[in-house]
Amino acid sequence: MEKKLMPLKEAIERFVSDGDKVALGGVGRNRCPMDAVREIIRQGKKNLHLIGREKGLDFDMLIGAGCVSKVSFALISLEEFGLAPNFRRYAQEGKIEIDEHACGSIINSIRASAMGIPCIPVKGFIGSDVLRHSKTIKEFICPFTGEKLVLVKALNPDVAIIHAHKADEYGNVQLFGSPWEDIYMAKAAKKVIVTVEEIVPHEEVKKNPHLTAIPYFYVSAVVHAPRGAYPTSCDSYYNYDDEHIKEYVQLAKTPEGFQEYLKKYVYKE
């Protein structure tokens, strides 16, 4: 096995390119790859197509920093902290392309990619406005049952970026708590960057092989990034920082305020 441990700056430089489709792990304010998001902004990546289910601070920061041209999502929100201000501003002004889904369709679009198939059938959506506007969800008649269903197009990410709990230097990744869609993302993407709270010896991984959620052969780079999900949470390590998120919401209400946030928390590093 090749050792894949590398600094975050190198991982982003090597594996994230302008124009890539980038799937970001985590959900809402939980276990989002925030260190990687900040590094993408610092490196000035452009024209990214972001993919995720229920996303928040990670998507909103990348959008506000001018890194994004398209988003595929079910929800982009800061939950009880309010709307995602950059996303709302860019969407209303037509500065980003919107590929809106429901949870079931975005999850299945990633599953289809992981399975290596171009699309996958799902139930639901019939009569929904999502079908009227979507270019990636289409009605069809099942040839076996005659039932009206929908097909969801595979999204095929170029790179997935996931924050996890532990990994060894070869990229065997351990995830605790809910994995959400992160394992599907790792299987779907051409390249996978995993930031982790802890690097553990390979011997520890071999003693507990059942804990390996993402095996090394899916992983392109593993990065030691303690508190790498901050200010979102990493279950069993730390909670989300509600005061930080409140500050973000206040500053990001305007483009000028968002630039102040970036200077304070992103470019300072």
Given for the second form:
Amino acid sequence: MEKKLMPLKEAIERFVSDGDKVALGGVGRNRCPMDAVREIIRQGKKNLHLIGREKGLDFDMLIGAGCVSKVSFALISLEEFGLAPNFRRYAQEGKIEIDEHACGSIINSIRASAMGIPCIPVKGFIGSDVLRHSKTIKEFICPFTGEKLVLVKALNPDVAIIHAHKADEYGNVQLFGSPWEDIYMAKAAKKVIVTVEEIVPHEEVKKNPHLTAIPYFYVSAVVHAPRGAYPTSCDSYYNYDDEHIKEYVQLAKTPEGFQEYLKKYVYKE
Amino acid sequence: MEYKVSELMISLMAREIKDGDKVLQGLYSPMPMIACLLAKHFHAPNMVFFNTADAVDPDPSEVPFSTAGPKLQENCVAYLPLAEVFDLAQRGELSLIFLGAAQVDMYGNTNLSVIGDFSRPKVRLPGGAASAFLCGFMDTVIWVPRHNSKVFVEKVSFITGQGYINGWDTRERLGIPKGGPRKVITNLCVMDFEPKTKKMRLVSVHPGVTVDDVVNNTGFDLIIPDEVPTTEPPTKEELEFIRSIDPNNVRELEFK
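Having displayed the form predicted alone, please output the structure of the form predicted in complex with the partner chain.
Now the complete complex, all chains and molecules, led by this one.
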């Protein structure tokens, strides 16, 4: 087994390229790979195509920092803190390409990618304008039952970035609590970066193999990043920091304010 | 016992859940989250409660602000990724989901995507989460914390979540076999859909609200039956339970 433990800077330099399709783990303001997001912004990556289900701060920051040319999503919002300001600005100004999905299509697109198939049949969508505007969801009649369904294109992410709880230096990842699409994402992407709260000895993995959610061979890089999901939550480790998110919302109201936020919280590291 | 409209709406949403139902609560769904816990605690002990924390049947000491937050995992029996809850849904085994909306029209179509042109919108909304998928084959209950004529419009500018499309038998003609919005629960009233035309119809007005209040705040002609009863308020036991699991007023989030 190859040792894959490396600093965050190296992981992002080696495994995230301009133009990549990048799937980000977590949901809402919970267990999002925020340290990695900040590093991508510092390295000034460009033309990323972000893929995720119900995303917030992570997508909004990358969009506002000019790293993103396209988004595939079911929802981008800051929950009770309102609409995501950068996403809204960029979408309204036509500065990013919109590939709007629903949770059921984005998740199954990731699953199809993991299964190595070009598309997957899914129920629903008929009658929705989401289908009418989509280039990645198409109406389809089942050749066996005659049912009207849709086919969802496999988005085949180039890289998945996940924040997890523990891993060994080889990339055997232990994930506790809500899994969301993170495990499917790791299996769907060509390259996988996992940031973790704790690095554990390999022996510990061997003693508890039932805890390994993502085995080493899927993983390209392991990064030790305690509090790496901050200001989003990480299960029993820490909760989301709503005061920080409120400050974000205040500052990101304007592009200038958002730059101030970046200076204060991203470029200082 | 005095109560807030959030508590009334929670109690009304809980009443939509039958014992044995499998119910899904989504992201930024504070009232549905509490309604699911309420139903399971009282009249629906055998319901299966799924949510955006991927936790099956959680029994938290208090509810979190983020409805996918770590607190909602407390005392759950298992984790089930949403992918597999959706598998259940496609197999016809999910009973109900609660969905929100920025706009709702007379046929229960909802918009959470854009106001204006899709590629250069006047307002880019967050996206419909599960709507376009689940509204295409499932029973839904729509909740609206602010009943006004900006939300309740004649025709939504974009159908994110399918209601009855153009009413009557449009769903069947499009090949949508079943499902659709069952009820619309707002801060003023409860509404359902007249079975033939699939037009929205007033069911009851909340205590202190008049039929005129509802009509004046709805941007289309609502069907008003001859008799419009007053909504049954929450019970003392329901209120005590809601307040005990929500000491931080998560239920008030959508009214701020």
